[in-house]
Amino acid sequence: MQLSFAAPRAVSSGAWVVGAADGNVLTPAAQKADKASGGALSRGLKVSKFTGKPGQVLEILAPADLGVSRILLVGLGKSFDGSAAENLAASINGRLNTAGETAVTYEIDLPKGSKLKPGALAAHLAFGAQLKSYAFNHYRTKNLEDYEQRLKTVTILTGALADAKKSWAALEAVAAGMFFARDLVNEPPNVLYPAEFAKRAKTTLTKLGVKVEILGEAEMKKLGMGSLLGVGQGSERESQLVVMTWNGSRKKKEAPVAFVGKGVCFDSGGLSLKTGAGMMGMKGDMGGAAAVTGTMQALAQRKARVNAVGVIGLVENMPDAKAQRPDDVVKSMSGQTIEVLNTDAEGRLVLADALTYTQRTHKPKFVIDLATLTGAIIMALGPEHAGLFSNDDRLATRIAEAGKAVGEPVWRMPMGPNYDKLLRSKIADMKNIGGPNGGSITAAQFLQRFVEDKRPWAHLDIAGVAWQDGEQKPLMPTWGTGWGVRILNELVEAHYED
């Protein structure tokens, strides 16, 4: 899709978009719409239910002579900020490229009250068209026209045309970062296995500027990561442990901000094996480190002023003859002992040595970790909100507004010793399940027991929204959301940028 942004002028071809606010009061570019129609806007309010709601449409085809196929009305409300304007065009994108139309002109002004700049307002409608945009058709062969995206052009006019360009800059890099992590999520597991997985983070961030370091599991055995590659030994492919780092500050010694992805590139439950439809999709079980290394993507590709290091543990959890078993005692890199008793809460033991390894190797301000971690999650939340939880309130407050921000919202889950008492062993330092209760509060629990320093420390289980199914959103796709850059970007923006 090409898109771009200039100066108003008279629109001559493509659909042709405005806005009035509620009220269905025309903003001076509808005002500019209904007299190049000879009044077609003002006639189709007299006989319509528009009246300037968010989400209404009034669309008229447009006269022969006015060279523009359609005008379309949207409405924007009493108010209008960033996320009314993303939504707006993913939606209206949506519409025009079901109806076919390769071309589409937005000319949206701010209702009166707005406190969204010109310029961040042209942004953002770019956002939502470029979002609205992705496919993942690698693999279809046959009708392929039922896939195609028709609409080719999108243009933004905008009197603001130097600040649009500046932020669309650093939005665009988002947009990068979100497309490759929904790619890594999408892949088929025969094709992206832990090596390739690896293969990728280096080849597209090393041009960025971003240092890739991959360890191999010898590598991994000698720092003693008995955890992590417990979970892989039943697989043929090798478990794999990437180091992603941007030095952007300028302050080339300043601690950075860590970020902690679970990559299992397919669970198949191990020896405590998942039904047939419990195992379907869990190649997306690599959404956390999917979601990390766009984040490392996005932060480069904007030249983010800041510190960070991305570290993702890439595993296969398979039921081969020689997969750990329930009852197993793995240790950890951190000295720490575990009891398997379930195979299949996999990801936990995958992060315990990763957030060792970033804690000790990096010694980091903070670490977050992303996983699609429990079932139970999704059953607490569903797919609207991800699970936080975390050790810090400043750390959880700030995550929390960030993910309110670019609408990617968390809800913060309780955490307290009663429920690290679950995890009691009678053999190991701790077991890595709790019990049938409060599985996300548990998985969590053991998870802070790697949490060293009182470091502070947030964990984001993202399983209820790394990838939907059923009725699709305007900014996500069927399936691989990308959910997490967003959060991650903007956190770092708001808070940790020099």
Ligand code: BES
Given for the second form:
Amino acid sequence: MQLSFAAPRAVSSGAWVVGAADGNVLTPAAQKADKASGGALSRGLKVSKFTGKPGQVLEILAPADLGVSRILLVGLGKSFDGSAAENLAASINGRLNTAGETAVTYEIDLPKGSKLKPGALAAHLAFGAQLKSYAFNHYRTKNLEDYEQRLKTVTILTGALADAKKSWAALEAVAAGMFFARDLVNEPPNVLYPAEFAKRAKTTLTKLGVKVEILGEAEMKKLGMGSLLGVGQGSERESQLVVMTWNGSRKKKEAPVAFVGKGVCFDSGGLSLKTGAGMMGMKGDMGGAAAVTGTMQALAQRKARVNAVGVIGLVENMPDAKAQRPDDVVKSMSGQTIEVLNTDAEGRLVLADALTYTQRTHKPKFVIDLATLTGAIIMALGPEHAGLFSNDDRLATRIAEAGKAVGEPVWRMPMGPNYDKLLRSKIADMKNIGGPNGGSITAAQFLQRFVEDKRPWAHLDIAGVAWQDGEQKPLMPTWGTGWGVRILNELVEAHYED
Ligand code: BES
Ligand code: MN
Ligand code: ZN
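Switching conditions: you have the form predicted on its own, so give me the form predicted together with the named molecule.
Following is the full complex, with the preceding chain placed first.
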């Protein structure tokens, strides 16, 4: 897809998209289109239910005396913001693509009272169009024309060209990070095993100036990472720890922000084997690691003025003669011992050592981990919110605000000593599962046991949002969503850059 910004000009081909505010108040561009089409829009309004609400579209095909193939009058509603602009462009582009249109020009004037700046409006329209253009067709060999995106040219007309291009450069970096994360989640597990994931992270991020170190099993063993290594023990594929550092702050010595991701490239459950149906989709169990990797790409590509470190634990959880058993006791890098009563509660075992490593090696300001950690969070929050757990109200509030601002909402869940008690083991420092209830909370309590020095920490359980079945939300494709890149990028941009 070719995306460009241009100063307002006559539109003479492809689709022309103009807006009306709530109550059918035609914007100047819409009035222009109405006039150019000999009043086709006004006539159309008389015979339709269109009232200018968001999501509404009045489409006029092949109007006489105009080069354009169609005019689309779209509802801008009452409060038109960046996310409304993104959803608008994404849904209109989806619709045009299905209709077979090849080019579109957006000429959207801000409705009265909107707080959005014209340059930002243009950039958010572009962002929505870009996110919608994502497709993952690497493994198709047939009927490719059915999957090909017909819509190839997107032009956004704006009176604030310079501002638009500047805002877009930052959003383009975020989209690139999201696409990388989506690709990683979508890749099948026979292709994307730990070493391959690590290699892709290194290749892509090194080019952007990120330092990428890869630790193999021998190095992790030396560090005492018995918890992470136990999970990968039943796999033919070597476990990896990838450490990505971006030093963009002008203060060289500034403590970094840290992101840690669960990267279970395939979760069979191990010897506590999942059912066939439960195992399907478990290639996506590295969604946390994908989000962290995508975030590092976004930060580096937009040259964010922050020191950031991303650490991902990459393993494959498989049943095998060498696999760890339910009842095994492992020793984590922190020194704490864990009785592994269910090998399917493996994500927390991976994160435990990744958290210890991150804190001890990088002394971050705070650490946020992302993980497709529990089925229970899907039961609790569905696909609308990720679960947020934290030991720090300020960090939690900032994360919640960032999520709200960019359309990746989170919902804070409770924690406390009575939940923590559920992790008591008969023979070790803790067991890796709690009771039958509150499974997402006991998982978070487990992680909190690896937070050192009262460091601000937050855990995002993204099991319900890292991928989606079927097409539901305009900005997200089927399957890998890239969830996490936007919220982390926004958090950094809002609070941690100099
Ligand atoms: N990766 C799963 C969680 C998951 C389930 C993510 C469904 C996305 C969709 C995790 O490793 C897991 O198996 N968790 C168990 C924990 C239980 C054994 C305590 C679960 O949620 O059932
Ligand atoms: Mn599991
Ligand atoms: Zn898992």
